[in-house]
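One chain comes next, on its own, written as structure tokens: the form predicted alone.
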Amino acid sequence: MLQRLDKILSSQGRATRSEAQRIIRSGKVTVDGAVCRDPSAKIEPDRCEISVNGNILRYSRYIYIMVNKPAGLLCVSRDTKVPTVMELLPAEMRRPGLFPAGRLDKDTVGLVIITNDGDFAHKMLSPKKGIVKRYLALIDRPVGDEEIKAFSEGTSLGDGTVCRPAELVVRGCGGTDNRYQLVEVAISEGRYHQVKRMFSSVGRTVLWLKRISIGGLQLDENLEEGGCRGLTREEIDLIFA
């Protein structure tokens, strides 16, 4: 699809709009070995080699980002008070239409995808797909048999709300002290604080939460906390696996 030069550099996160015009008329870009000083030609990005200053430009029209989320940021594109996850990328990741895919609470850590992509991410988060998120939980009782069935024929919430069924399996201890116990919970659906709220129906409090997984896409276990990196497609393709 042709596309005007300066659209396409500033897609990629290399500049602004403006910036990328004043680039482009320094002659500082190439197209197929050739300077183009016209920030509006238009051209085939996928079918074209594009230099910026010598290097090549790696054009993709989609991005897909894992990022290790650390407590204490929301999950959304942009507010005026509070830090976002799309703060922790860095400025070769940057470009514009990024989201977050879905939501973890301010509090919650873990797995988050951002992308520019609106029908990954309305695939990957449809209750219809099914896609399970898998979760390890800090809680502050114990739970057992009675609770793991109750998980597993779904949770009633205090609203009313029935959930689907979800697995529930005990992992260990945890916390300070090995006081608490650790567990992991799979659901297939993402309603509002959906994890502390089953919890809470059958009387437990969730101390602290994180995502380890979306479909068969685990959370890179060499990614530190607030840091992130780009998705290959094979890593893509985990999620609907």
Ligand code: URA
Second form
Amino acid sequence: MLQRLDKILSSQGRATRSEAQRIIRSGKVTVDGAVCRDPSAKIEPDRCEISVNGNILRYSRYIYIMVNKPAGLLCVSRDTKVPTVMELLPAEMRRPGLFPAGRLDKDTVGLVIITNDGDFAHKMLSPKKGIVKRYLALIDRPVGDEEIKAFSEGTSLGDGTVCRPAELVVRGCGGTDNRYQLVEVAISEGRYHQVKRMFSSVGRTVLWLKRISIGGLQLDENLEEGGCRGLTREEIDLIFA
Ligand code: URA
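Alt. form predicted together with this ligand, vs. the form predicted alone above:
In what comes next, the whole complex appears, and the chain from above leads the way.
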């Protein structure tokens, strides 16, 4: 399908549309070996070789975006009443077919991936793959060996569901007077309100929850809350590593 050259470049998540136009006008972009200075030139990205600064662009029709979700947004493609994570995307990243791969609760913050690749999302979320998701949680009362053991053996939720073994590590104290405990928990499934329900099953309440990694992909520390950026192929592979 023919597309504008500036749109192709920005669709890869590395440059905004205006940055792409600037790069193209500066003569740094070639199409099949010839310099193209026209951002509106129509190209078939699957059939042409596009280079930027001498580096061949590995065009992908799919896009993968890391988002640092703030509290208050829903992890859905659209909602008529409540703002969604999709509203964090800058104009140049928006396109039909994008959706958040997996859900965080409205009040949970941290790593979310937005993509238009359904197979990828399915693979990442499939319980069979057992991809580990790590969370930092602030809880109302300290846990000890007993709770760590209960998590490692698989906690039983209120409705009788038994969770897979999970890792629970104490990280420190938190809250204004250090009354609360900061813990890290790693789970390999994604049940509804799972982390909150796991703590509830050992008599603790989660006051704040942040997802910090999915598989080997860590939330970028330099990404401010509400920020988003495209993922590289290497980062996508890290999820499944
Ligand atoms: N577990 C929860 O309880 N909430 C989330 O948002 C994610 C995991």
